[in-house]
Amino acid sequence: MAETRSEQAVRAPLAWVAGIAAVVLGAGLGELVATVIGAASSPFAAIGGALIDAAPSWAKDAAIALFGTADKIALLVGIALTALVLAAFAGWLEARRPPWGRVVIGAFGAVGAVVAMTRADAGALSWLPSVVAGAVGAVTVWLLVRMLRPAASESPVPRDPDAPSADEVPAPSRRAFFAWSGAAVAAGALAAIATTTRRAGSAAVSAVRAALRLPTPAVTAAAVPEGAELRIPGLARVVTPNDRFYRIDTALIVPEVDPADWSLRIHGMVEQEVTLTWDELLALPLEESFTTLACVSNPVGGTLIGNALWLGYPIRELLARARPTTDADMVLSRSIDGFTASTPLDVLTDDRDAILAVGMNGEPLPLEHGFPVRMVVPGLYGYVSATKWVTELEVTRFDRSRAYWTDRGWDERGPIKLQSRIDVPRKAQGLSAGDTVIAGVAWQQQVGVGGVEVQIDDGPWLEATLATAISDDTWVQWSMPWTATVGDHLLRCRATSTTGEVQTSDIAPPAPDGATGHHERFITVF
């Protein structure tokens, strides 16, 4: 069937522009409203958070492998690009089959509203930003497409063969269309930029954090030993600066928690429920300790690991107040954004430095690392122990409750595996023949590293020199001199624990309980 004149009235590229301009304006205004309602109500955050929650383990691993700690940025960019494609389609649909373009945009707003209200940290008005985005987008696409459609396009009068075709929009209308479309895009972009600036500043909570002075520790960590830092260029520092510490979590937008509103509830299979406020936590005798944290998604040789000086209060002391029942064996920690982690009860009640942390490397926790309070537990991967923005500890059993990642097929206990990594020579480094050094780090928290060996070109394993470890709960640097010869070389490393365990060469992916294998590095010497 031939198209009617009304269907031919708007050329597809112009309809695409109308749809994109409408959605950019709607999305920008929706994000702006979210700065007032709450960051978690952001349409992008709501939809992105739902996608993160729905993602299977392999998709999470693939995202981290491809983008590392920029995985959330990649997700937001992907959502934005998808939204632009759908916006162009909606514009085309509005031009060809009105009112279906408006319906599509409005429907996406409705979906965003429903998703926002199902989030763990949803408020009474969390639906509003998505509704605003959908409504503004729908009205805007209608107005822009209407500007493009010639007034006579619906006329039943036969067209003069010598007259301009109906799809040739008069120049003044087209100029007005582009002016209004540009204004819509500019307004949406400015709203989004204003939103980003406001969120990045996290003004109120950041101001509270900046003014905060942590109390003097009742127990101070011993100084970093003299021989712990080898000071080799390219080698990871023994204490990771806060701005270099890896970040992996499920929060698309960093929660902004005012300490004055924070509290921790300990409940479940306990004889006495306990509630702790921020002021009460700071009044307790806080303790310092060095602990290396590692993500279970860290591949062999990966960088999703860091070591810091933490300040906090032993979780075992709080659990002692609550008095868990004898048949309890797990603590399900909950973040303010709904994330959960399952930690064995015996790990949180033994003598390790498992703490509710408020400080990191001598300052209050950074917002992205859990301010005001997070968990730090040596010896376990972060997904079962290092809950950020923690607000709840439920004492329960592994056979009764499941956590965020164990629901997705990951091991429920997550003990750290023995690992080592080569940092220098760097893979892309142009290395000249002659005397140089091979160096890296090794770790197995709660056990400790007893030695590291290096293999060059499938030769014998050669013993490296260990730096002085801060403790068994931290990684340790190692190094070995090497006289590099011209050509291509394959370097490998393996660690031995203080108990005599040798790092396995068996290759395994991160899922479901951590990667294994020897780290290898190919080096070309000139």
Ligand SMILES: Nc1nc2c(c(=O)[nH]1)N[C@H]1C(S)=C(S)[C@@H](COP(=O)(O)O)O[C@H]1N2
The other form holds:
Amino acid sequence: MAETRSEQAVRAPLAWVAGIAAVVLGAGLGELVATVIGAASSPFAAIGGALIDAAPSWAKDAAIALFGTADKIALLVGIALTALVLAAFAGWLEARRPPWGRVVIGAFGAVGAVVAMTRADAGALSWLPSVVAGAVGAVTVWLLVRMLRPAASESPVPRDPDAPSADEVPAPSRRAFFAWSGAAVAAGALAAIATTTRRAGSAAVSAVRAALRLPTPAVTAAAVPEGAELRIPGLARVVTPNDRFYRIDTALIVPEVDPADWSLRIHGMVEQEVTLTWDELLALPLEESFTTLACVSNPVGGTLIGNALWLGYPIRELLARARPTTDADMVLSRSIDGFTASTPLDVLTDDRDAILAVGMNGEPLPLEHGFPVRMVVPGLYGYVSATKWVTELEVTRFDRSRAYWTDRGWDERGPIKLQSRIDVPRKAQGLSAGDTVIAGVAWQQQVGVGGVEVQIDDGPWLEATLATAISDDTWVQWSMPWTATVGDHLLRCRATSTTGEVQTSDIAPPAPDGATGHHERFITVF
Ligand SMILES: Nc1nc2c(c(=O)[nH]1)N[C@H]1C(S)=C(S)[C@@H](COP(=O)(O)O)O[C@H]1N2
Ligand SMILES: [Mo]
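Same protein, different state: after the form predicted alone, show the form predicted in complex with the named molecule.
Up next: the whole complex, starting with the chain shown before.
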């Protein structure tokens, strides 16, 4: 059969090119449509988000350990590479077994559409970008592969036996094939680039945030004490600037929540459901407080921790309006993108500065830190307390519901453990012998740090000097003079809490309830 012969005639590498060009064009246009429909509908974002949610905890831990806060970029690159391999396969399939290449690409579009619709932040049209991507990809692969088929199969005239054999595509049509494939790739890439500029340039919510003026606090935090900041080069600043604050979340695309559309619903085991709008929240007497936020995934010596001046309203006051029933013991907070955290009710109703925050270091929350409203709760790791883009507080019980991470095996309560870290001397640069300083930070929010000790080369533990703490809810800097001698040295630190607890040397990984062990640093002195 002429048809069969011509199908086998297409060379595999050309078929791969056809598949890749088709998918690049489809994906690019799909992303472009998503900028109109809403970022959550992006096929990449939807599939990436679903993968993040579906991934086993060990994979996520490994990703954070391997890529740190670049874990999302790594995931997107991984998805893109996988898509390209599948695209090449679909091109090959279209050449060998039409119409299966088209069908495979179309099916991926359909899967993307279903995934996009099942995301927590899906809109009514979230399926559209994936369907566009799939349809454009399918049609394009069909057209491109067709160009690769020898004209013979379409012509009833028997071929001249001296003409190029059937597996040779005539040069003119091959040139056309490359031209069209190149055009498809270029158009897809252009569409993708347009997507990024559009997102960066005209993001309406960024503009709203930039124009926003937060109200003056009703309760102002005391100024950072003189002596809280040791000003040692290389030592983490006692108040972390917003643009240096660590970011950890499951959101592949930062949710864009317009304050005008924001509201918080408090419901569940309450006597009175409460709804709060943005304007209502800003009209309340807002309070400032310094709280150090820490991630449970922070390894010993890690940097997934930061300290900021937050502005917000006490959650206890809002819960008092809602009146939780006496058998409730947990608040499940939910963000606009479906993330949830389970916080013990008593933690949210005692007198600590557990707040619904709108401000961070004198500015509205940055988008990636939860704009317009997030929770900040001193003393608990972020995964059980610090819900960003929060829209819902459901009062419930630990034995009735579970949260995003507790569902994946992490501890239900998540109190922050006593920890300390050496910041200087820095690891990379060698140190020259002589007088220098060892310095770092230590923390146990809600409890407070009473002291830090340093051990050099398995010698005695030596008392470091604590800087003035801002409060028990923040980390505190510490330092110790050191006369460094030539050679290799091992530095170690440990904190003692205000209650006399000494930071354990037992080594535990971050999962399931936070890393323990002493931070150690090897240093070569020249
Ligand atoms: N909506 C949402 N909020 C979230 C998360 C998330 O994945 N989604 N991650 C939590 C975790 S694990 C931590 S450690 C803190 C980090 O807050 P930051 O990114 O502002 O530093 O946010 C918490 N709030
Ligand atoms: Mo975290």
